[in-house]
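Only one chain is shown below, in structure tokens, and it's the form predicted alone.
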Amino acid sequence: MSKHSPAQPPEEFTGIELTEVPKHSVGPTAIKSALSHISNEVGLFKGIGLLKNLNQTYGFDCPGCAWPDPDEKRAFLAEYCENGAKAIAEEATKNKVSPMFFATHSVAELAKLSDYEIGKSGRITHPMYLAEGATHYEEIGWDKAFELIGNELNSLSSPDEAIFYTSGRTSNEAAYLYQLFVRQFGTNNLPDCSNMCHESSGAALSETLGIGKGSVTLDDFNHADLVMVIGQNPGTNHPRMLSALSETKRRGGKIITVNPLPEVGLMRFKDPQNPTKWIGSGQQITDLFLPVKINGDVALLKIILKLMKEAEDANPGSVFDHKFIKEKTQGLDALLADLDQYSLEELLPQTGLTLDQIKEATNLILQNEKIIICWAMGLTQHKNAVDNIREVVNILLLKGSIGKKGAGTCPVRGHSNVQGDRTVGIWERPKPAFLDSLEKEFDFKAPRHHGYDVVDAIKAMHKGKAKVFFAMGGNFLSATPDTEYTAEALQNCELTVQVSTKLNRSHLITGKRALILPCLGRSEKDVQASGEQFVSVENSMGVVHQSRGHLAPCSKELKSEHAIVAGLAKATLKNSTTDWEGLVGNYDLIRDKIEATIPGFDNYNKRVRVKGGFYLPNNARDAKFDSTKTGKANFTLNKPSDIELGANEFLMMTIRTHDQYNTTIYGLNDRYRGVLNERRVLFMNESDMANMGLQKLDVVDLHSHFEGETRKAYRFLVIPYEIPPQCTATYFPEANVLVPISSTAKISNTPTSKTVIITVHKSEL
């Protein structure tokens, strides 16, 4: 009997084969697999052409990851990852889907496959539509595309009902102009993907610091004497910043990595871009590994925070930085209160680790100045995911350690181009000063009640609240929580519109209508009505830089995303006095709209045409913090997890594959933990898998349970692993049923998806 549902990837085993884990990551094994993904999809002697330009200062940029680039000198040829090349290879495929594509293949067919095949399917090469009661999407004009939505979207009761998603791929351009048509229209309904990431580290960092960002720049790495990696694993999802880690190492500095498993990429490293260090056993980069329990993070920085506390109370003027406290920031009395009111033996058993092993962390920070601390998705899903980002600030703010050369913030981003979205105005939270000067330059009454996150979102179409649903690009459906209510809730809908590039899970589970529109790559040539165009995006450091697409567009009917947004705005909006086709005929002038309403955008044309780019403001760059509400940088009083877990209960954490960048899998390996072909498993701890009488390989079923409800997983295979106790792991988007719609982070509303309550059931099937 199979349980399988359309919108989750089917259960079927499709091989599994266990080896050893090795030893360093990158190297010529990573050169090896991103050369045989480019030769398999677009063919050696056109891959290579297109790595060329890949990341390059008049090249285009990465649409995976937003480590940034260097200012300065960057490496001939090979300014990329394997991921990277992975992300190339899947957007410049030769594979296409087309109209005859779809009339072979019905949706309920489709829907069969696995994400994994239907990503494989390939490009999209024309506007499609799937008419309601229709089994096969159908082509469809793009001027009738446009009079359908612009019908819909006018014969709504109010401009609440529809719901416009941006994924992190769109630029600046493209993201400036489709959140200005979603306010003209009427509503500030803009859920994007950082509610479900970085949601929690904006929060934090705004109430803290004064700004959303990270302080950081690529350079300051050369001059850290410490970096604490807490909750990321960069070898997979940003192996870029290796480099980085690298150069830290090289110039005498020391690494603490926190994470519930140990990634092989933080562990040792061969630098692909030097063949002379692929001989031996690979760079050493964490010299401390602390493998901490699934949300214990607030729990050993808070024991952390205590000892930094003994020890300049033992020694005055030791550890703290006075000066700096004194001068920029408030609250430090009432922390220093609250740390006495928590005990080591009350917050060790938390965190799975020895108080020696922690001592050894703290003795490294008491020992230097210039910390930089990064995290990423391991600290910002949880229920307190808010408190576990300022209490890292915390822990720097008594070191002073930042504002100063080598130190800070550093929240590293996922998508290319989140972090710059949400500078041009993609939120449904807008600030009254952005939404002012809307107003003054476009002559419109701007919407001032806040929008919808995705989760509110999710939850508006559920209950028939909302009733349009458009993405700007992203595969929604696999990316979010609760797959089988966010299912329902976008069947809910009178419509649902994805722009995108290639096919995913989203495209089969749609409203009583669907389109698709497809759009343009990043590495794709945009021509309009001034000649070639380049786009700009924002990597993880603050830097604006241009992008320039070099292949010609796969196929003739593919506009971009401008263009889209323009033909959306004409046919939806009346009463518009906004030049749309003059705005995308040259994006010249999207810029000059951008630098006359958001700060930091001085001269934008002229700037971003210089090599590299330039920075946006950054005020705890600069350790100025009167952007705040207190004028100064804030401590803060922050819990521990307040979870117990139940006999035989276990916490689960959703992470990726090696062979995955979110919701987009290349394939079916994870080599850098010894897994391959096979998706579906559960990392166990060994122990815990004998006190449940599990083997390695059983088959077995996941049940999650929140506030009396519970949800079911089918057919995973156990791996024992490194793992502490009452701690799992599995991938994503096949664990995404199991993360409840209302179990979110405080302050955030990000999704838990770090922190899920489950029992594990040998398997129904």
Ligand SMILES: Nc1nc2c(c(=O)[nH]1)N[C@H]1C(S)=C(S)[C@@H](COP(=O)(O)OP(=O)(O)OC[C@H]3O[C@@H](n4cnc5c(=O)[nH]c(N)nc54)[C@H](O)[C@@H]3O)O[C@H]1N2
Second form
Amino acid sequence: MSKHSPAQPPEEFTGIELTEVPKHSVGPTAIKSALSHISNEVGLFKGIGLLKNLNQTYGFDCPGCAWPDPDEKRAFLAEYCENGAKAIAEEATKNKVSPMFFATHSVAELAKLSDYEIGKSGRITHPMYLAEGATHYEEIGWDKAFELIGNELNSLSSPDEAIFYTSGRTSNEAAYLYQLFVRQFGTNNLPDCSNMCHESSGAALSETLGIGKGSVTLDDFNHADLVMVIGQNPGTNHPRMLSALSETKRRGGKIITVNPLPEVGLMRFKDPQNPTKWIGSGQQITDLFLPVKINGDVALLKIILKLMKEAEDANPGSVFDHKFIKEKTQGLDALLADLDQYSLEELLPQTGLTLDQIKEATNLILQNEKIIICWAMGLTQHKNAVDNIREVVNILLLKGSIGKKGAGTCPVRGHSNVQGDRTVGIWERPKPAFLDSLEKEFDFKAPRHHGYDVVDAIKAMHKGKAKVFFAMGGNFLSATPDTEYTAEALQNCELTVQVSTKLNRSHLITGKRALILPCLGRSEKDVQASGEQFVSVENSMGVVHQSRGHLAPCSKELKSEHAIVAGLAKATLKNSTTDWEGLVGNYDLIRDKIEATIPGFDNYNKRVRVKGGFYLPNNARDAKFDSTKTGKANFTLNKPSDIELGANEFLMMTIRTHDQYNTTIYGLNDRYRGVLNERRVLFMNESDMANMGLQKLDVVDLHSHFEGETRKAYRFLVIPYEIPPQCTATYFPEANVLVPISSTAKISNTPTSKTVIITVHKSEL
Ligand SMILES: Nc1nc2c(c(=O)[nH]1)N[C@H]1C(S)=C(S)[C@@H](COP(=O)(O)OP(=O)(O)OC[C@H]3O[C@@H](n4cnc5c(=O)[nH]c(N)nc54)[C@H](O)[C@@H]3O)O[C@H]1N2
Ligand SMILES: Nc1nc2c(c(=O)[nH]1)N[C@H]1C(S)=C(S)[C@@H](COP(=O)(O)OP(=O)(O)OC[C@H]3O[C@@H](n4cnc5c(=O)[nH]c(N)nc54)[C@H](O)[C@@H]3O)O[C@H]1N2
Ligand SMILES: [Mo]
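What does the same protein look like in the form predicted in complex with the named molecule, given that the last one was the form predicted alone?
Below is the whole assembly, all chains and molecules, this chain first.
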């Protein structure tokens, strides 16, 4: 393929097979799929041992999503899902990427492989170095590697020329040490995957409710009257959430789903933990499905708000929770006045729904008191993403549906410790009070000016304003927008360093020099000076609990992320008074430091050892909103989408298949959408296809359009699909090349990965 760029997956097709979309999710097929991934990667015997420890009280936390574990009852051998099993199979794989592997494969050769093939090559076993101009990585000793990084960092003209990224798997303890090192070095350049993920949720929730996290607990699903799942595909990305939804249903609650796609997992479900329910067609999950147009959510939620107001006006006191509104909130009058500025005629076409469908949803909201609204990337990755979430909050506040049992906000987090990483200080915009306490505890002067987030970090590297890029996990090249631009940015750097478990494309598109530092995974035993250690993580509902690996590390050369930070600190910081070695020797000591500097961690070491862990404080859960700027929960005024599509333009959302974890490709199937053995596909409405003269499986190129610039991605197979007109879907990371670097959400600066404006062309290749 002449056009292939090493920064992107190759454009070759892999042999597509289309099947019928299944009628239900999970059930025995999911268990079969889980076991087959486990036995292929790990071996069945060792694999079952692994699953037995997954998400158990004294086992390890699933490196998949951040959905919580039950506080009390846990099923033996069953607190995992198909995709959790794939996640650990990927980590515990018997395949190894050794120095010999790197000696026999040049970087250029590896870049020709697909992301699936790169990932399947296995776990990285030794620290590796790519010298300037070299074609192959070579083994390097740890001390040498630390020295090299230390020298490079100390030769910068300012600490702000270095960038320190974090993905969301890093434990609380490692993340805390990492941010401490970075701040002692002298910068707040701590972008993280959250910038591309739930940043919009954090921004909206902090402003309106005074806490950037969700308010519900898992148990709230047992008490909810109504759950709305909007912009989220839990059947694939948080499969254990289906059990919670199923419980809501069993107790008489209702479920509304808002999504451009009829995602199978949300329609019907067979409980994997209850084989008696595998017979028949499964349990219906969604009561009302609203196939909204991409980015039509503010318009939809605004119509709901208008209908709620109408019902309240007709029968005062029947809809709004006036007591709650009076005591706890501010801004109602402004909200009601603002709603009048919008007409149904202008809002309705943006939703792609009928007024009757929206009335049905509104009636469910009117009739029920205890409402939970769950969301994920379908709301957070748009230009008006923060508006989306603030509008969700408006509905909950009107109903007084926050801070009581069975009700509240539920942003469902992605990476298993992305929430914890933020809690312990991974943020480019730290609060002064946090820096004050770090300074006091560790006797240094912390930098006060804000650092770069992901998008600004890429731009800084592109401009040559940042010269060293260090990543604690993740796959920065492939996860970020505008792949070719990001590749240039990384290639501009003097040095790029990746702390990783598995090989990925970020190891192949590098700065002038590059290092790979291999680290322990969650499932592996971590032994330090004082003996075997455990780490802790925070799930999506604010529960901090321990995670302890049981497997022997895949190589003796691996270091824990904590030890890597300590090595780095010793090689870089000349005046640090912190006992880095002591802290790494016993993670209890790190936890003591977290307790001393971050509120909510009292008796950390004791409480984290209690079965199930402990809840962090959450003011919204307690219906206390004095931490907002106004001292009350805030109603807000929000704007519907301002995107206007030109002739033959479409909106494109980039989504995940059932067989991937972000940029890690477990397999080539998207079983729940009926697509097997292919990732380069474009889902399109049949009427749009007809208008464009396109047939099923035609090969097309996609051009994205933003502020006069055009970006191209080649060779996708068109698939007719149940998706609203003018809406299309592709998979990430293949389509990231189309996401413009400067197209980001207002306030949160999150790339607009769900609203890319494209045109579709017969392929030129
Ligand atoms: N197996 C697996 N688990 C994962 C991950 C994974 O890749 N694989 N990733 C993890 C991470 S980091 C995250 S953040 C989460 C992601 O979890 P999700 O947010 O569920 O993931 P996406 O595939 O991005 O799906 C977004 C959903 O939103 C819908 N959507 C898109 N645009 C819109 C819109 O404008 N309005 C509405 N209402 N809906 C829209 C899409 O159709 C899709 O169903 O999952 C986590 N868990
Ligand atoms: N177009 C588009 N782009 C998106 C999204 C989208 O929906 N659409 N979603 C965005 C979202 S929500 C997110 S969260 C980001 C994800 O961005 P990242 O977190 O950067 O990407 P991942 O693919 O999760 O990272 C996978 C790599 O992490 C490493 N790894 C795995 N486990 C560990 C570990 O325990 N320690 C260390 N040190 N490394 C480990 C492995 O080497 C693996 O290759 O992508 C974003 N990008
Ligand atoms: Mo995410």
